[in-house]
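The chain below stands alone and is given in structure tokens; this is the form predicted alone.
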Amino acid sequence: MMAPALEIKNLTHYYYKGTKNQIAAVENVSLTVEKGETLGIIGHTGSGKSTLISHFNGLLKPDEGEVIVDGKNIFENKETLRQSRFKVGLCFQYPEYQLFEETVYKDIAFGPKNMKLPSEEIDRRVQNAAKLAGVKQELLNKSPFDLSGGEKRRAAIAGVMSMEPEVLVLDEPAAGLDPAGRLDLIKMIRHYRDVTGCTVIIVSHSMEDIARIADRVCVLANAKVAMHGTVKEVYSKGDELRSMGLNVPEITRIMLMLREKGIDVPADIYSPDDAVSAVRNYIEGRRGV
């Protein structure tokens, strides 16, 4: 039986451990992510999302519990920890602030160089990652600081993709982008997943973004897993989500308003694409009456 891409077992992490201010940022969290799937992690500010994902490649060590990547505890020894950092690529919010090399090419090549790969393989990975992330060829020899905000974001994500991780973790990848930019970035991530077969984990406060891309959703609240299931299973619990400071997507509320006006469209619509299809089906059905 194939091991999951990532498994979290009873993970707890304390801040200010051993002091009177000790607090559990993540408490007794268990989670399994299968190979090739896309998991969305949502939760209000302070729910533990960023702390949780910082354990996925060993940036933080749990006070209790285990982090298992491809069947191995990443803290078993120094080598398993080192390998986990190549297998799990972690891209934090606003990754463009971490660009530092002379050229975009060198920035994207930084990870593969640390993997001590031959120059030909480094070049292949840089070119492939740039293409997948939508970084234009003519930008590779430019300074990253001469790029636009959106171009910097894509270059930074390409730097993680170039390590060809088995699991790609993205913390608020569309933060700060306008609606068109958000949609383009989500499409890019979805294309990357489809082309590479990589497991993808996305942290976002945008219920719409998660609905567009995730197979399953994990909801964190008060440092614990509050809900876990498919998008439909989780998003159908609107009252519970609102009690956690979250809400169903705007498009869902619009569809519910249409239903209240007697327009027979489904209630379980969570993305604009599905809404367009539902309304089109309704109109075509009316024409056929």
The other form holds:
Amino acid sequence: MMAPALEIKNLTHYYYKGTKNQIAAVENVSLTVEKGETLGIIGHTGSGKSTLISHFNGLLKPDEGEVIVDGKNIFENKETLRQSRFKVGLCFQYPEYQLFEETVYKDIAFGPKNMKLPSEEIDRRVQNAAKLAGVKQELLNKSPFDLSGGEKRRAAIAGVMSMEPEVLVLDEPAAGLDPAGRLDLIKMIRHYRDVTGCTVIIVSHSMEDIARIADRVCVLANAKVAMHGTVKEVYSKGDELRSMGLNVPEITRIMLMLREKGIDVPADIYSPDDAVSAVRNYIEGRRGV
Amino acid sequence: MISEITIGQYYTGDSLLHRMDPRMKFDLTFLLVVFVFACKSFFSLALVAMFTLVAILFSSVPLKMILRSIKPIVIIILFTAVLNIIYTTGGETYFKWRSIEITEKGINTAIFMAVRIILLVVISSLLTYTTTPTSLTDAIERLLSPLSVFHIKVHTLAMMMTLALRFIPTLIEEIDRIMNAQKARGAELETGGLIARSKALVPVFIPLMVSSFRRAYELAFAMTCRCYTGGEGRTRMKQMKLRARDFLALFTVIAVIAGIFVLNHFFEAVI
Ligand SMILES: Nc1ncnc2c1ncn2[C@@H]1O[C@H](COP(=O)(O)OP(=O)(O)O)[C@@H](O)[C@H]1O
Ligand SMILES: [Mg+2]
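What would the structure be for the form predicted together with the partner chain, rather than the form predicted alone?
And the full complex, kicking off with our chain again.
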């Protein structure tokens, strides 16, 4: 069997360790992410999502537990740690604040350059990543500081994609965007996954966004894994999610309410479009009787 | 990690010293520091030391924290002590080797100076331990306000100081965040020689500058929206008011200062 893309075993991370303020930001979390899979990590603000993903490429060292990328413990030695930076591409929340180069092109090339790749390969990767992330060709020679907010976000994500990581981890990639922008961004990531076949881990507190892209969902609450399963399995437990400060998508709530009224529509509906066709099907089904 | 550096050293508490008016605390600290230099004999120095000890007890700041404030200057203390032992001569000679002579007076002076430096540091750190940076700048603003006669914008200066202090933790967090983002793109920030390392800081420094300017504009905008126009006619949310405890502290300090002179007069001077 293929080794999983990423394996987390009993990971615990404390902040302010050994002082009276010590808190466990991540506590005894285990996770397995198979190759090519898209995992959604969801949880309330402060539930430890960002802390957890900072371990995936060794930016944070676990106080307990292991991080295994592609079958290897990343903390084994310096080289495995360095490799993990390139194998797991981590894109933090508000990545546009990391842009610094004179041109967008150079900024996207920063990662591949650090990998010490030959210049033709760097060029290929930059062009490819720009296309995947939806950064228009004519923007590449502009200063990143002259871009609009949405363009900056895409340029910054391209800067991680250009390393061509085996696992792409995105922390709240759609944060601060308007609904249309969110949808576009999620579509872009979905396209990236379909084209490259890479493993994608996407962190969000938006149930809608996760439903649109993830195969499996892991729910974090108070530093621990509270739920784990397919989107359908997790989203069917609306009450439990609500108790963790999360909410199933509005449209799913409406469908659940319809079901309570005895109207037999499916419960696993996460987008208004699907809801429209489900309701239409239902009505037509009744007419047919 | 950078975020572990603590700047400003306020120790959260609700002791008598914490509750004192920051202006009075500032003034009394200043007075004590000046009059530590007026101490001539061990006995007057011991009086100040005793007062400081009592103040520490009243401050609820653990002794460990106080000792930590002395740690950075241990080298200086030792250095001045050695110099004093070697260069001050007089009284009985304990040891002599070529031109180096260790005498009673030398040792006494060395101890005296060491205690004096420690007292100075402990007294001033007691101020910063029990006063938040913000109330400290508030106090400084009030105390410097007479300077506005010379057209010095005291309020503006104090506001700049307060804002700078306020943004230190924010900037540290920001640096941490940017460093992590660049490390995730394979930047090597912690290896290589001096030149390689300073070059590697460019990807951290530029985003930091950009976001600092952005923050500054946002803050200025937010302050303008709340009708901030500078110090003129501005009232305070936290009114500083002198209370009985402040006067009590004042009288105690005056008594200590008087005691210093009395003890100086009756006991032999060390320096
Ligand atoms: N650098 C840090 N230092 C100290 N505490 C932190 C730090 N980063 C996060 N925390 C704390 O750890 C907990 C989890 O935070 P985080 O991982 O950012 O959660 P999320 O990304 O789910 O919002 C929070 O209680 C937060 O206050
Ligand atoms: Mg987060």
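Everything numeric here is computed off the predicted structure, so don't read it as measured data. So that the term is clear: the rigid core is the largest set of C-alpha atoms that superpose within 1.5 Å between two forms. Residue numbers count along the first chain shown, from 1.
Student: Using a rigid core alignment, state whether the CA of residue 280 is displaced by 2 Å or more between these two forms.
Tutor: Result for residue 280: yes, a 2 Å-plus shift.
Student: In Å, how large is the CA movement of residue 271 between these two forms relative to the superposed rigid core?
Tutor: That residue's C-alpha is offset by 2.6 Å.
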